[in-house]
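Single chain ahead, by itself, as structure tokens, in the form predicted alone.
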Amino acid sequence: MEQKTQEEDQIVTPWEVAAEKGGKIDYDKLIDKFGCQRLDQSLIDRVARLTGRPPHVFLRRGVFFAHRDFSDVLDAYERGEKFYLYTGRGPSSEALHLGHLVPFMFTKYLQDAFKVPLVIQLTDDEKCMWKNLTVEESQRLARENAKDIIACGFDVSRTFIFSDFDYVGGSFYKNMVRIAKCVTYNKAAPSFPSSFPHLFSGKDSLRCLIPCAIDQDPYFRMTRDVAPRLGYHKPALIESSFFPALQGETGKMSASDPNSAIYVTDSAKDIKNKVNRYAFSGGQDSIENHRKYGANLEVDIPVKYLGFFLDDDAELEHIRTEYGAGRMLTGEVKKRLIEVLTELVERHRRARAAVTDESYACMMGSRHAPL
């Protein structure tokens, strides 16, 4: 189901992302084409009011920028009705990169802020079929990815992680068949609470909120079309922009190029080398010109990465102002980014090492207690 904009020059689908003439993705045009809504300041302020905590940096800085029916979820929450979160991962690589972490970091914030259950799907069956992996290798990658996901710090008492190979059957499979009779898309079942009777027994009216990247919107539009025909609420979506490759903001990162991303397995030396060698700079070609003209912040990757991972708004604004005016050099900005990313990756590495067999089993398919 392909969506194209501006005379079909911009392509954004779950399978392909290509900006117009190799440039940047135009998110305003995507909102118009897909028919979703802009996540405006009034909604962000409402989240802060309802949760009693500051908005996440991804909300403050527009990383998550669009939604479908998020206001309906907040209306229900304000009436005292809970909802549950659903997100997922297709386990096709040994380790996650920072772009993979973004939705999980944001989902953890939503779970903590609203104190709601979370379901995470690992589509190991899909990757087995489409990535030429054996069943055993797909399951192994799912287990390794699950440890990285658990390391994000989700609430053990409110989180259920499952792989398709281990879980599909029973009520879940019945919903897949019901959906398949309506559309040819079979990954919608986790959007409906009856797929998890051991978690949400008697709560078929429970709403679902799905944090995802904007390229997943076509998938879930089909799910939303099917939901009323099966007697469920339409799942709500909260959607993010794409995390850019180190080489520049041209769409999605390439999994085939390890130097296009920072991985959670990268050493401090790897991170320093990748940022210094590959992070595309908006600085000028000489110090003299840089002092005169300043950096082009629209294309500078170090500044964009700091926009994701540097929590201090005042420091980020200071860097943007000084760098944009030419008073700060590219090397200084990259040095700060290396510090931020090294700390982030090291913190994740420690958390992953602390994942026990008990916490793994508790969050994975052995869970039987309601969330």
The other form holds:
Number of protein chains: 2
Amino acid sequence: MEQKTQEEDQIVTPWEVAAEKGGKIDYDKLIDKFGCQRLDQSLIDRVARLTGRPPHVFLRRGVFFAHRDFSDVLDAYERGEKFYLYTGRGPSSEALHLGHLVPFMFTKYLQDAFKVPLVIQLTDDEKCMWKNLTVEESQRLARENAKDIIACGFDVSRTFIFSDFDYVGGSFYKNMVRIAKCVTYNKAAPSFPSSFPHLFSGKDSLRCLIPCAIDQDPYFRMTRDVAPRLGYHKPALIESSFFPALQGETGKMSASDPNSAIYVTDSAKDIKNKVNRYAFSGGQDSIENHRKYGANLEVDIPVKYLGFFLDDDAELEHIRTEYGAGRMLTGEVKKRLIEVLTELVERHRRARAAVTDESYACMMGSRHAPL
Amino acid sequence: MEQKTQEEDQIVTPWEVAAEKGGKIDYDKLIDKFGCQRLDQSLIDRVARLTGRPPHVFLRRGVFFAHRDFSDVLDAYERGEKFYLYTGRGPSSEALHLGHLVPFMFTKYLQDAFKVPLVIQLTDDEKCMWKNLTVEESQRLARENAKDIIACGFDVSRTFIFSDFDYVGGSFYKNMVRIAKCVTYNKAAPSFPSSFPHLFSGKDSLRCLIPCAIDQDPYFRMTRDVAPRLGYHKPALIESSFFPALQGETGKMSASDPNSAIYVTDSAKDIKNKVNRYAFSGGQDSIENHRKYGANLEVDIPVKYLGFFLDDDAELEHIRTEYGAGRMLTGEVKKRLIEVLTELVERHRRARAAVTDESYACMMGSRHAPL
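Could you please show the structure of the form predicted in complex with another copy of the chain, as a counterpart to the form predicted alone just displayed?
So here's everything in the complex, that chain up top.
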């Protein structure tokens, strides 16, 4: 066990995220501690140049802010080599919240921008094992979550979604055992193309890029340590900060508190109510003081949420300026956020309802065509 | 850790077998300690009656001497219910020795006598993980071992042989996870028919009987503890003593000492040489003393080996009497043993050479017809 210092260091692992006591996550410290790289402006510019499209809002706003070997992936891409994307989700709940959508929205952008294959792992086996779920319930949640994921608009011809219960076996299981031999830790198989012979036959040196939140870094460090011993490329990572809870940015959202997050199943009324009642405001306690001192944007959740989901940079900048100077009130910012979130959730709901059995069967299951 | 007493208790676990210091395995103590049941004469008589054939030599001679729930399996069988057999092998070496053949010879008898399905698991994944073997080498050994196993003469229409690397996945993997949830120990899946949907579809209550050496008892105790929590029958066990090393009966044979065992790849000359040079004799140190005191049958390896492989009870009894009384010499007993073993190994070699691609493909792989 690491010894705690008196000021209670922040804890960020794949299993726990906690800020320093009373503080918020210090991402600079995290980059130093983890030893990953900052995703700087020159790299973002390079992505824009290589893909011929403006960088995604999550790149522009620093949501994805760190990486490992991402520049190597871009070097290879520039030489004409392909790579593939891997992301996933542990299906422990019925409905996704907006924080769950963040990596999938960004992954869809990467797939569209680079025109690359994508594998999405649903770790129903892990959820079954560690949460109090039956095999059947875990599989049902995986199927439900898959529809929400498909609703994010992935390219059917370039996407393979699998649940561990459906897919573990064969080449995938062989890689699990090879990896377990190296690290006694057997969940790194999707990082290596040889786990998917029906997709990547004969392409064992294909590079893998993993978009994920930064708390997954220690986990993939093990995978990366193992890779050379197996003769595989290390998977590259592109790492995001956390989507904050409505109550404020001191960690990840808690699935156990429904008022800490906006769910894709929330109605327009739910969204309005949650934002107005729970979204932590950086505004001052009286209109007089607010006009005088302006809002504290560093802690204001409506502004942070708009940073994720309001695409228009100019409008966002306008809001930040006016709100920060006290000329705009919290109620006005919340009103705009409610519009943005309601539209996002509505669009997602329509897309999910439009998921057909064909598009579902096409992306799920082990009969997928080569990517 | 169990505390060692001064006289160094015997140790029998799936991973280690060691007699008390200088002594041999005390099987009675083992039955008491493990809490399994003695396989008594009335049960042997019942098997003979139910199957309409004489009991196998390994039953007559007490090689299989203990069990768990075997009488329940016989009760069910008498009511007209089926059961299935499960046995297996960890393929860590190229050639099998005679001790390896013991459970397969007995399992073949059970299959023939009860006309029941049999699944044989080759744990190439486990051997890959814990021995210093690659996936490919473990799989190659599994294929080689499978041919030796098939050469034991199993009924093609009632036998399914699988390697974990080939077969783990689907229903089998689901049972592995269900079991791991209960015991953090995931190698019990073959004990439950729902692991084999292509063989036992709709027969989830089929009973399973496992012939094995008694050192596997602690291992299957975990499986049995788990079974009711999963709504499955506990697998029944029928348990053997150990086939002794040539050097004497203080444990199991060591795969690392080629002179401790007769291999199915040994030539007639190898067999003659090993038996004459290494088989521990209970005869006296001079012909005079031997004629006077007779051989000590309790420690004599040639007599013990004949107990396993000489089918003729009358001839065995004759040898025991004459040798024990000093009228027969060690050389004569060894000569007879060499004949018996050479014939056994020759017969095995012919049967192995006769294994066709068809019979191999028919018993291996997941496309096996229902059993």
